[in-house]
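The chain that follows stands alone, in the form predicted on its own, written as structure tokens.
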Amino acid sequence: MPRYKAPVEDVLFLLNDVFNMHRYDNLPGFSDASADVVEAILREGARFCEEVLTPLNRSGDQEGCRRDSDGRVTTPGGFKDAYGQLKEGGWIGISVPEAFGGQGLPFVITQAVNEFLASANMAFAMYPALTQGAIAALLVHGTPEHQVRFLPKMTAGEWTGTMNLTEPQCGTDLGLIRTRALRQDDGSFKLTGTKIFISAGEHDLAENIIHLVLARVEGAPAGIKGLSLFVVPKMSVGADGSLGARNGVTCGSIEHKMGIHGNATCVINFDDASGWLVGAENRGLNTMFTMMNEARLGVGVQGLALSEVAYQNAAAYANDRLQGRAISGVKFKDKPADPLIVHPDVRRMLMTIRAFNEAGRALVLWTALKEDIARHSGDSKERQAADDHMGLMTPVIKGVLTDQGFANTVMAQQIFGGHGYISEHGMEQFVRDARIPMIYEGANGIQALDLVGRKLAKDGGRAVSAFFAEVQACVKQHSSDPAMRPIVEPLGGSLAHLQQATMWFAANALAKPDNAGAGANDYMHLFGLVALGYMWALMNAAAIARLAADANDARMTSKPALARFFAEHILPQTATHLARIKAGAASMMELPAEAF
């Protein structure tokens, strides 16, 4: 059975040594998040994930969810009990304001715990993660009545949440949505329509499900400008929070899918279902983006999480499995063969995955800290800079971490050889589960177009210019340090590639937009490599400082080697991405459609 150990020590290193989160103790929530409290939360979260959720991952995948003839859905065996423990532990409400029953702690802690949950059991972790996204949307856009009626129960995990966007005829192009909302005399609406691919859309874990639904009010403009967002509970909710009759919300079927079998991905039918407007009418997409942006960060975490658990199992296998002899000579003379770990190509794969995982985790936590600053700082310039960072990094984290996360699960599977292809070791499940994060919450091609088409030019390029300046300052600061030069010199070269690509788009994409579309994916990955390289520069500097204080710190001794590996073996890919971008769209668009 696959194993998993939550990377608590790495998270603590990032929070305390790399990002020094306690310098923000003046912000709400941070003063309560002392080092001891944060460590206790992470270790208890790790224990829950390792002991409760990991053992259910494979069985949940094999059993899947079941739908009865009346539309009721049953989750795999053990999920309901595990969800009860999740509720009891208060894991959904770590960062929800105390006024609604949460702990009011920094968002960065929630993201760290969510990585543990997704590594241990991604299908299970999606139930609370979607609830957290719905809570975020209602916190920002819900009326005080909505917040009092729904948030305490959702925070406690007694009710869960979903987001309902996709319909049979539209995925990315939400302007084609047909679900309609008819205005009622009491200010509510009656919603009718069908939504598909609704994760956690129906289940037996909670007594109510709060759906956030995009629909079109009768008479609204066509396209995305006519969409509104509604809160639609599965069970009617009284003003005092009590449950009433069943609303007109039913599960029509469960999707048969490649992975995440333990999560109920549903077709949801709305038949004159009572709902209430969230935010302004005809501004539903803007309102939903509060939930979608948080969900996209969460999906990026899923890519990282599956890469991490796949790495852990591949590394253990490489140390145990005897296969052949080292090309440099026998290493284990007392054994009939050497373990896989002696082979350079096996190490190449493991180092590639691990170097990505550690930098990806840093990028996620750095960005989550920016979310805390954007929410809570009293300095308007600091809030603006943090919000700029969030907007810029969201498509990068979602696109790059899920693309590479999937590639890493395949790479980890390769280390197992044929044993990785059969189900016994669990690697094929990681591969299947890792495929969906590249698709949902906006397919990665859309993330790349969002980055190139919207985020680069936004506010005159303020966000990307700030990122370039920050990385350049790091390179300049450490360029004379022999211990840092092997990392920051290649990083400086890759930053120059990113800046050249940005300028090439500015010169060549306005007159010919296909050039932007053709190079967007390469640009997103080029940007991601520079961001991950910057994380390695920061981690390497922090590790060197730790080693100066304690040369025997075994955990820190691996950091410089991983940083050099990333700089030598992974960062050079930026040159290839730049060459592809500069090639433009000509050959890509040359063939007529009928030639395909």
Contents of the next structure:
Number of protein chains: 2
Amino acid sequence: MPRYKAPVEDVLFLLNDVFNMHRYDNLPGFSDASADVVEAILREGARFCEEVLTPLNRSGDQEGCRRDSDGRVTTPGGFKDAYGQLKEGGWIGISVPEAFGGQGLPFVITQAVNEFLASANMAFAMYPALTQGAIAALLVHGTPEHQVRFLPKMTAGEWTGTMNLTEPQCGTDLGLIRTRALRQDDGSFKLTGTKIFISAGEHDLAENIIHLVLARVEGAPAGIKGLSLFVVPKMSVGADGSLGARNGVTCGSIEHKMGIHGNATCVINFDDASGWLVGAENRGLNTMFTMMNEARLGVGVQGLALSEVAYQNAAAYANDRLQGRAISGVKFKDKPADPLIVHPDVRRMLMTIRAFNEAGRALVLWTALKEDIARHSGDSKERQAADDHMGLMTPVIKGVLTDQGFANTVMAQQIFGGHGYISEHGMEQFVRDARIPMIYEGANGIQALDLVGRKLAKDGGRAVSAFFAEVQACVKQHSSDPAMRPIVEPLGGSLAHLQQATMWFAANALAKPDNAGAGANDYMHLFGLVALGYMWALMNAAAIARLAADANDARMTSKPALARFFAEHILPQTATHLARIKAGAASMMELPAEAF
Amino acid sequence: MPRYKAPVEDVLFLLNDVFNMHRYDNLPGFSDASADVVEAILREGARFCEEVLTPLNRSGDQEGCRRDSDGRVTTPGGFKDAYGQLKEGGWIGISVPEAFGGQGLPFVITQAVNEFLASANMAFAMYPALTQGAIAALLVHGTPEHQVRFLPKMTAGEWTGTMNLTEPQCGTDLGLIRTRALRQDDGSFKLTGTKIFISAGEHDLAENIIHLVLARVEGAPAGIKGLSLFVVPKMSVGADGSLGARNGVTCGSIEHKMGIHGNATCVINFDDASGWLVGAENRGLNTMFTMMNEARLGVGVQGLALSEVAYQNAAAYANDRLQGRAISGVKFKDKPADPLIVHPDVRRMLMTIRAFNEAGRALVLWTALKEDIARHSGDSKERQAADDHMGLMTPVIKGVLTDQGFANTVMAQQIFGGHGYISEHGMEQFVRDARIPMIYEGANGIQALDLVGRKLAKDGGRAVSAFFAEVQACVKQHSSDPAMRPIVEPLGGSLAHLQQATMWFAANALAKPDNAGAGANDYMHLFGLVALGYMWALMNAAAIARLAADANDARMTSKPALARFFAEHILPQTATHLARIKAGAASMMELPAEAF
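Let me have the form predicted in complex with another copy of the chain next, following on from the form predicted on its own.
Starting with the chain above, the whole complex follows.
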């Protein structure tokens, strides 16, 4: 049975020491989030995840979801009871305004807890995560009437939410969507069409499901400019929030898939289903995009979350399992063999994962904090800068944290040897579950294109310039400090690689856009390494400050070693990414399509 | 349903044009392997794999193996019939001496066909592959009597073979083996103990299973120096080869695992089972090692095989699936969208996999040819050089081809987007199946240690010096040829990185062995990149020669683009590997074990 302990101390270190979130105590929500309150929430969330959700992870994978012939879907044993506890704990609405029944606390707290949830049981955590996504869309674009009708029940977890985009003929290319919406006299619409890959599309956890659906109003233009977003409840909802008749929404089948077996991935058939516009007609894609940053950040967190729980299990196994003798000489003469952790190659894998996890968590919380600032700051420049950051860092977090998160689950599995390949220890489930975040919510190739094709040049490169300047300032500030130099010196080198790559695109991608496409994936990862390296610089500085107060703080003594490992063993990759980017598209695009 | 077409033309190009295998026609076996015979064998093997085994791959995964309460194991539907055809075709004994019923053909042919088998159906292919491994052990170490008793039936596929090493408390560390062997008056032994993770350990395909078992003769020294190898048939075998009573060998359970569901991974209980020594007493590990090169080469081939079949399906999907428009401008105005193959990031993935597959296949066949030379050459120097090559390249092929093969299946799956995550297209099965070759037959961390700790310094570095000299000579020979420079110039740079890394170990690993352990994985991959780059140099040269004869040879025109892609987009990784190696073990080993 896999184990999990939520990294509460690490989150507190990041929020309090590294990012000093309490300097924003003047912002709405933050004043209620005192250090004590935050710690209490995190500890209670940790307990729920460790004690309730973790034990259901493997059984949920083995049992999976079941669809009856009438279209009803049953979740794995224990999910319903756990979902009841999730509702009671108010975990869905941590950051939903109090007006709709939430706690109105900072978004950064939600993200911290969402990591715990996904580590403990990703398939389960997707039910509330999709609800949060739908809430976010309705908060920004729903009519006041819809907000009153839907949000309190969704915040309370009485109803869940979904996102209906994909159709058989279109995944990435939403312009191909065919689901159509017929305007009714009362201003509502009747939707007809088939959506696929709908996570949490049907289940037995809640009495209603609020579907957000991209569709095309009859007569709308072709392509993405003819898409509108609709809210389509599974059960009709009266103005007072009471449940009415069944709407024309049914689950046609559930997918057999590689992982996340506890989450029902549905074909959803809309058959003259009543729906209402969310946001402006034919502006559905823009409406979607305003919630995309949050959703993509959330998927990035899934990559981190699985990497974290896989690490914890691999580290425990490496300390327990006796196998072989240390290359530097026997360590435990009285035992039949030394534990795996004595072997440098096992350390290499553990350090790689751990150095990534701690920096990835920092990047997530830093960015979530920016979202809070972008929402609530009274200073328009600060709001803009925070919004710039969100836009820039979202594809990086989604792409890099899920790519590397998956790779890390594979590495953690490797430490178990053959025992990692069988189901018993749960390691192979982490790998299977971690595979999907690289694909959904915009496949990682799309994230890379979003970064290179849209975010870099946006507003004259304002966002990227600000990020470069911030990292550069950190490198400069600490360059003569012997305790910081091991991380900031390599970071400066990697930042230079990133800047060179940025300039190379500026010089070579306008005339030949294939050069941007060819280098986008490498650029995204190069960007991610610099961002993670910057997080290590900040964490190293904060740890040094804490060690100055208490030299025996065991948790802090590990930070400089991890920072140095990241600088020495991970950052060298930036040179390779730069070289590949500069190689351009020529050899990549030379062969005719039929040669493949 | 996934598709597969065996790469017969590519194998012929490698055997005939790149490695000119017919220059060895004076060696035993080669004289019978005329170009026509080789081609006929490959085409018939391709047909069997494409028509018989490929259709059983997905159903075999879904159905899996079933163990009845009496310990009998049933393979998935269709496997038994397909196995019958495998036997009839004589596919197990291609390279087994004619004296034992084989065809006595070169080992390189067996490896070429084994790739086809594993691409088509890896779980199925493991049954004959394990038989081939057991045959190889008995050919070298079996007594003449055992050879007569066991080999003809195994070669014919009437009986299959297994390898019993792992026990619950020991995987990598075979010194911990507890299974014991009690000497009997007639010279035989009674074996008692429990083995786990035994592939093909029990099944319904053959009437007998010949287990090779590592165990400890009572009174033998502790550790690896007290291990002996035994042959333990499931059913007793009379001197005339007739089947007798059931031996004390039973399947206790079969594992639930991530993939290769069609192959039964068994717990095998030995309970006073009659067995006979293979090789010298207490020399079991050495006996095993003589067949280890072949077995590890075979596992490397599995990585390549899954990468190949995943590539073929991804390439077909990329040509079929319409999604998005080319960044360089619309390519198919009359279609609702362009096919995926127009997107540079999709090309990047396809080219990465393809450039690896073609070079990986070359590396395998080159090395298999060396095995033929090592076995059969009349020139002792040539034999020694070939044997050096096998020893050096085996861990590289096993480690690099399985690590990268797995990564390639993940990349191919990514091209399918959400459709790659569901079972329907079979892509997620390739990923699950491709995961195990990284683990079994010596986890890849062990391969890296074998390379760095044993193979580099062996015989004063004779093998590695010869390899470096050969690559260097190729770089030098072609350095002024404009058609070769794009590959040999970067190859020369990467070779320099490899040489620097080798010297760094020489200078830094003796005093501090952790430095060798810390850099071993990077060194193995650096070595692999140079070896694969060298293959591209050879293939490019051979393609240029063929194009000089026929400029329109479409298959040949793709080679220079692939070679250049490999040089520009893959070889830059060698700089990163070198930098990591030189960073050494310090930051990796600094933290105390309890900090993990």
